[in-house]
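So this first bit is one chain, no partners, the form predicted alone, shown in structure tokens.
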Amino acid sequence: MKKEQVVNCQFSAWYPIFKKHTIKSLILPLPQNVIDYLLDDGTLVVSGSDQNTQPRRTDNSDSEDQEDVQWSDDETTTTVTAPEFPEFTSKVLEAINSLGGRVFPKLNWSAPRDANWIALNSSLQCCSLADIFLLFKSSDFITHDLTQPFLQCSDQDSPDPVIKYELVLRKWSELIPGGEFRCFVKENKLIAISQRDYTQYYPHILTQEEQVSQAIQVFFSQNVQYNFLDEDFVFDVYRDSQGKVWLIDLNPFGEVTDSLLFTWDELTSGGEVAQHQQEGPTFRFTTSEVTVQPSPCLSYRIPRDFVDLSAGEDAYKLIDFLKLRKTQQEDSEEEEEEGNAPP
């Protein structure tokens, strides 16, 4: 995956190109404050709405000592308020409106799906810039592209792109997971389609598979295909209930985009894809209820070192956590020993 796909894959890239295709969309450019006040690592405080206030502690004083902590409106509270944008502000209601007062807000490459726990609505659909600001700031993904958008490129010594950054508004839609699907495309053939909520079971999948799949096909031969600006790229299509096809996203041909039902082992080297290819794409989806996992996005809404430990992935967080366990343990021990001690 080269620089020059991952900036293939902006929103504002390929929009114009499949605007007839896709969700009614309008981009905004991202003002640098904007920028900097999303990458702020304070306390959150949501900009974008009239209550923008709220309490925080300024006594530094050490506390460790005290076991009971007090809170009061006394002197050591002070109020902070969080940065006003007035003119982008303006022009994000505005869009808002003008899109029937419902948006689902993204970046250039990404939308804030590890955040939408954080809404009071546990969905991406907002209706004002303090909604969006809220996801936007609660967000790894949004991080990563403001952040590292290029980190997982092949040519890491050429010089990185500029990027202008922009706010991506599309009109709200109800989109049943159901009817979502990831579809990779190599040298411009359609090679492999995933079902893009694998977590789930659908029954009508299954029994409509055969059209599901011939219905992406076409959608991709009419529409997609030789008019993107790579030849090696994933796009994500929509099939709803009368059968026809939208176009939702398109994304890098590699690793930093989620595989899902497969691997990139398979997708980039061959195998059953490659064996398949002759016959059609490899169609691939959750077939019974045994299969059915949790969202992969349920780990962002517990601490890292939660998840961590859970995976093994940090040996030392393991060997303190095993430390800890034996500790308290014998400290149990001392203590039911002092218990059955004779008076």
Ligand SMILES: Nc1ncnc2c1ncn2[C@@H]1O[C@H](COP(=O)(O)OP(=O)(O)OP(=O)(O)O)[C@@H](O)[C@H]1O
Contents of the next structure:
Amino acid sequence: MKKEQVVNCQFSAWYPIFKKHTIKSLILPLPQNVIDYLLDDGTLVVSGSDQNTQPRRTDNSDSEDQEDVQWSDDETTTTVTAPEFPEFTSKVLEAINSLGGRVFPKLNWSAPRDANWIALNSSLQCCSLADIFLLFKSSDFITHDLTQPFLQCSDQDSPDPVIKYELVLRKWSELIPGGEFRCFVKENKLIAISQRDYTQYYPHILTQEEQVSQAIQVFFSQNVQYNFLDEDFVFDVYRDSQGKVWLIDLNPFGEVTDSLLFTWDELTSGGEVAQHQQEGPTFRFTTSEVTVQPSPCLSYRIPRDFVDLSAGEDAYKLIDFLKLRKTQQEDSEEEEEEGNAPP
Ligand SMILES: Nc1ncnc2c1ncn2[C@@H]1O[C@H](COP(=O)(O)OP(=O)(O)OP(=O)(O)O)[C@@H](O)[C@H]1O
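Given the form predicted alone above, what does the protein look like in the form predicted in complex with the named molecule?
Below is the entire complex, every chain and molecule, led by the chain shown above.
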């Protein structure tokens, strides 16, 4: 996979080409100070902040660099108020409103799918910039977009193309996971289709195997084939309850993209799947409850430090930490009973 293929799969590169066939979206340039904030590990997002619903302007410029650090009574905790971005906040709010008030946020390539556990509703649905920041700052996928977009490219010796970072806001749509499929295109031929959420068994895919495959093939030949900037790529689709197919996303053809129910060996030149062109694409899906596999995002549901701590000798530190939490909880319950709890 070459750096150019990664560049071509940025949202702003493919959206204008396939606008008619995908979910309505808006693209906003991401200011450098917002990028810096997203990459700054030390700044916390303070939940409950209403800064995004009522953007406050202190002077004529965006004075984001200033962080307001408030020390709480408890010596062990600090509350760092997130910096404000008045101009950017207004633009984002305007965009969210024009998309119906609820959006699905992404950067140039990725959505913060690994961070949905942190959102109150465990969903990527956002109504404000604070919602977006919370997800973005908790996501390794977003950090990857910002810091290492060309990590797995074969042409490492060539200079990295300059990337203009963008916040993508997509109109929120209730997509049923059983309707999502990933399609692999090699030399402009659709060689393979995989159920996107292979962690579940969806009986309707089994019973409608032929219709699903046909609908995707027709969508590909009518709307996608020869229209994209590369001849090797991966595209994701959604087949709605009326059988209409929508484009959801485009990804590079290579290891950086999850090959789901295929392996990259199978999909690349020497592989079996890549050679079976005549009969159409190979279609794979989970065929019974027995073949269900665990979700690849499971490891993202608890903070990485906890995962590390739970392995090897450090497991004892985790146990100590949990015991400490329990004692603290019991203490505060006792205090509450005694009527001493803080308001
Ligand atoms: N507009 C939307 N509204 C609600 N959910 C959405 C929307 N767009 C995408 N999704 C859901 O989020 C999932 C991930 O979306 P998307 O493919 O854009 O993210 P991604 O980070 O590029 O993922 P990948 O790296 O696997 O391609 C989709 O499979 C779909 O279930």
